[in-house]
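Below you'll find only one chain, the form predicted on its own, shown as structure tokens.
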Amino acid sequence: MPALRFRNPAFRTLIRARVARVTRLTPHFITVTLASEEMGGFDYLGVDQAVRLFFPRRGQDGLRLPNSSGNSWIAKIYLIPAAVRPHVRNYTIRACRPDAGELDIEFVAHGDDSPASHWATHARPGDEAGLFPEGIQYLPPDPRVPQLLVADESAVPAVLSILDHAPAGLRASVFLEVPTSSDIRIFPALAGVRVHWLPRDGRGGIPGALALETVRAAALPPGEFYTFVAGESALPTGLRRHLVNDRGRPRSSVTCVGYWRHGRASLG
């Protein structure tokens, strides 16, 4: 039977939330904490679970949200006039505290040309946002098998969340590409997990290219292992091609997630 590639939460509804606080983690990473009284019913799955984030366009006084549950929001949002239609983006939930009615989303700050980067950089307590729970794609078929986790900065929050939820005894090689050395995080060491931070530090190039080059040259776990790779589309597709064609890994052992594509703006 082929491995399951996606799992959605059992309950999905659109939640209206407000910014509780904004925390600058490093020069290029910002955490926005969102709070809502409706968060108690949020079906949190952990690991790389995503949320569809709705936020207002520049100059809007408030946030217009479609009134819907399930995926019906997709059709209903286009009934909202374009001038007041919210932006919609997918982001990993970095942490969730349903009892406190809060969740954290981590953003990469890369200038005001990006609507999401601009919103996160300028967000203030009380600002409105919408949240719609999505699923998880990190689904190792056997947690006892060694793992390879690879990400550029857009997927660093997902991999860090995966490590937050790691079972005891996880064996993993982790490669995390970030813009600068100042973006490297310090977090509790996990026995059996080796983390390689890969700062570009002004070397230029498309995000993910350094991670791809490094992993191609790395000594990887012998025998069977599971791979989760996410980020700019050239990173997951390139690494899967390398693992399958050059290392003889079965395609089913690689979860390959393209979060964005260089030079192409996100829809919505």
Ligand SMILES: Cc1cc2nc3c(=O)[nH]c(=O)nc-3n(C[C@H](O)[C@H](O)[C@H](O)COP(=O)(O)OP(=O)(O)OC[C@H]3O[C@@H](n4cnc5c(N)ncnc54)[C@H](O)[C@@H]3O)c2cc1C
The other form holds:
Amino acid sequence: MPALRFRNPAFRTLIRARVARVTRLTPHFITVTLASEEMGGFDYLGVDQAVRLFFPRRGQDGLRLPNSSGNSWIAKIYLIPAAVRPHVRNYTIRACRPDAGELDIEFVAHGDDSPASHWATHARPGDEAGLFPEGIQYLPPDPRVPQLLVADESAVPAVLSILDHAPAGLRASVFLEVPTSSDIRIFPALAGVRVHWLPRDGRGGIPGALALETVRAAALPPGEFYTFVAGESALPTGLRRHLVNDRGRPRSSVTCVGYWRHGRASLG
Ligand SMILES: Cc1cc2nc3c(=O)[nH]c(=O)nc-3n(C[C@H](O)[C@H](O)[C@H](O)COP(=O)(O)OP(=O)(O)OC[C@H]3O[C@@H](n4cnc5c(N)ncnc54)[C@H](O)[C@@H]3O)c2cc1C
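Alt. form predicted together with the ligand, vs. the form predicted on its own above:
Complete assembly follows, chain above in first position.
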């Protein structure tokens, strides 16, 4: 049987939330904490679990959400007139506290012209948002096998969350590309996990190119290993090609997730 490529929560529904707090973590990362009384039923799976985040268009008062459960929001959202239809974007749940009715999202602040980046940069306590839980794609087939985790800044929250949930004894090489040295985080050291921060610091190239180039030249674990790579689409596709074609890794040992495409806005 082929390995599972994703796992969804058992129960999924669209909930209304409000911004509780906004914290500027580093020059390019902002944590927005969202709170909802409906979070109790949230099926939190940890690791790289994401949400669809719904937020109002710029200058719009209030948030119009489709009235739906399960996946039916996808059809129903198009019944909302385009001028007041919310934006929808994918974001990782960096941390979740269902008992407190809160979750944190870490946004890359990549420019005020982009809707989600603008929303996070200007978010204030009380602002409305919608949340629909998505699934996880980080699915190592055997936790004893060493891992290679690679991300540009958009997937740094996913990899840090994966490390937060790491089993004792995890052996991993981790490559995290960030815009500047000031975006490097202090992270509790885990025995067996080696983290390489890769700041671009003004060096040109699109996000993810430095991580791809670095991993291509790196000494990787001998023998079997599982890879999770996410970020601008050229990073996951380029790294999978390299691992399969040049390092002889089976395709099934690589979870490769395109989070965004350079020069292309997300739909919605
Ligand atoms: C499963 C999943 C989880 C994700 N988790 C996170 C997360 O936790 N944090 C996070 O910040 N992002 C995350 N992303 C990526 C995020 O959804 C995209 O970056 C999204 O395009 C941002 O929306 P926007 O409205 O800011 O830009 P868009 O309107 O989609 O794009 C506008 C322009 O900005 C460019 N752009 C988009 N994202 C970036 C970026 N990060 N850096 C530079 N340019 C960019 C586009 O190429 C386009 O030219 C995730 C994506 C997926 C699929």
